[in-house]
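First, one chain by itself in structure tokens, the form predicted alone.
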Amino acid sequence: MFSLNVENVQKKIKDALILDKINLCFSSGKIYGLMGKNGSGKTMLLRILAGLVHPTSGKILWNGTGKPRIGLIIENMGLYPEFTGFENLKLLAGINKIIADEAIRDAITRVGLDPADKRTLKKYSLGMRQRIIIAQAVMEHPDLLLLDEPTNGLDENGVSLMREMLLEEAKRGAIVVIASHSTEDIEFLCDEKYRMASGCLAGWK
């Protein structure tokens, strides 16, 4: 078991307060939901949890062995449209070098795609691209899975597969944090639910 604690985190950009005194505790094996409108602070909080952005004040504390492996879905994911889905994931896997090709193929299969598909990403539908983005997030069996609008572009079958996969990831022991506009996703998946507005956090009800 491990945990991630967010202690009095604030984020300011110039004079704008983006996050205001956020306090949360995330535990392994659970799914957490963040709901809020655009500009509420959800994506910024995910970026801070991922280590992509530093808070202006406050702390992010990881209680676990070593540095956590992070799986991430966030806006403007940098995939290459001229490469196949497998080629894109293989390039990303080459950064950490902790999984073999078979694990990449397994991740692509889990999201309902064919790892041997020779089409390049620019020929994928929006839903297929979203499935590949989900596959890259889970392929290295992360300790912490941070997902910004994971159902964007997915059809009904894709949403069902994604939900099943996230439940499996939590059962495996990952911390899963979802930011979404979809009340249905949050209600269906999450053990703990929070609303965000103007950089502040509140309970679900």
The other form holds:
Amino acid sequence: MFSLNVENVQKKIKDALILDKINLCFSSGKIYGLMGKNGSGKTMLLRILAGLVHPTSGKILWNGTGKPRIGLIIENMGLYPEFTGFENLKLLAGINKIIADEAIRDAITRVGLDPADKRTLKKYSLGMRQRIIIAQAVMEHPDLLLLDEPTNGLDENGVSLMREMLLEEAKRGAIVVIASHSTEDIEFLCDEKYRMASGCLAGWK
Amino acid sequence: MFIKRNWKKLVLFVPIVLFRKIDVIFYDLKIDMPVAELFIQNMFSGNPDRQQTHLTIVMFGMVEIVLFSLLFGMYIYKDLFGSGVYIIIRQTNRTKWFIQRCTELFISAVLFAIITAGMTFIISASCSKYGNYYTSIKIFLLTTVLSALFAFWQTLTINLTAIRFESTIGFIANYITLTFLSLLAVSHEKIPIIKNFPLLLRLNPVSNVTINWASEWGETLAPVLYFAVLIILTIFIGVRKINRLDISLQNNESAA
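Output the structure of the form predicted together with the partner chain; the preceding block shows the form predicted alone.
Up next: the whole complex, starting with the chain shown before.
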């Protein structure tokens, strides 16, 4: 069991307050949902949790062994278009070398794609690209799975496949945090739900 | 993976060099000039001592380097707003990621320099009446190393300026600076302050590539050392910047 604590996190960009005094505790095995309009701060919070953005003040505390393994999906962030799906995932898996090629193929199959597909990503449809991004996020069995608008571009089948996967990941013990516009995703999947407005956390109604 | 990502950009220099040297290739007669001399002339369009006298000549001689910086000027920057994000979250620290990207960029610069200088050398050797290759190879090696170091440093600077501001500013600021430095290098004899303090000319990156400093082999390595120091300083600045950077916050103009 492990947890992630967000303590008094604040983010300012120039004079604009993007996040204000965020306090949260995420526990393993649970799915958390962040909902809010554009600019409400949910994506910024995910980026801070991923370590991509430094908070202006406050702390992110990881209560677990070592550094958490992070699986991430960021909206509008693609993979290398000149590589195939397998090559992209192999490149990423090569950094920490904790999974073998077989696990990469499994992850691609899990999202409903063919690991032997020789087409490069630039020939993939939007939905297929999103699926391969989901595969890179889950392939190394992360401790912390951070997903920004994960159902973007997915068809009905893709959405239900992804929901199943997220439930499996939480069952395995991962902390799953989803930021989404889709009330349906949040309602269906999440154990704890938060609404964000103007950089602050508000209750769920 | 690195080769797959970059080979098309590097191979592009083969037809470019061939096209730029087309007059030399189709020149019927053997040229009465040693290979080294002809190589330098073909490489920088100037005289063998690389003492350039006109800005246009220097700029013309740097066309390939400028083109390299155009092709690779967003190599590191682009990664921060695209696929690189998924690489960075898997690294133990950002410095490691940045050094890896710098290494790839450096390898690209070396391959670029080998292609452009190597082809120019082969063309020069086939057109010269003479066959003294020892001096020629020494000059070829030095020119290759300097071209690679300069191309790498310039391209890294564009990447870092783009990360700090944005890509357009990165390119424009760099080319304005390059033109200004070239102007200083070629008109140093007309500018009293530089004429009186030759060290100022030696601190100019452009003059370190285009002007021959000494006939002694040991002293000719000074520009190599100069670029090594410049590159280490730039990488140090880059590491500091990358570690403080809020990644994926700027616009996604280059997201893959």
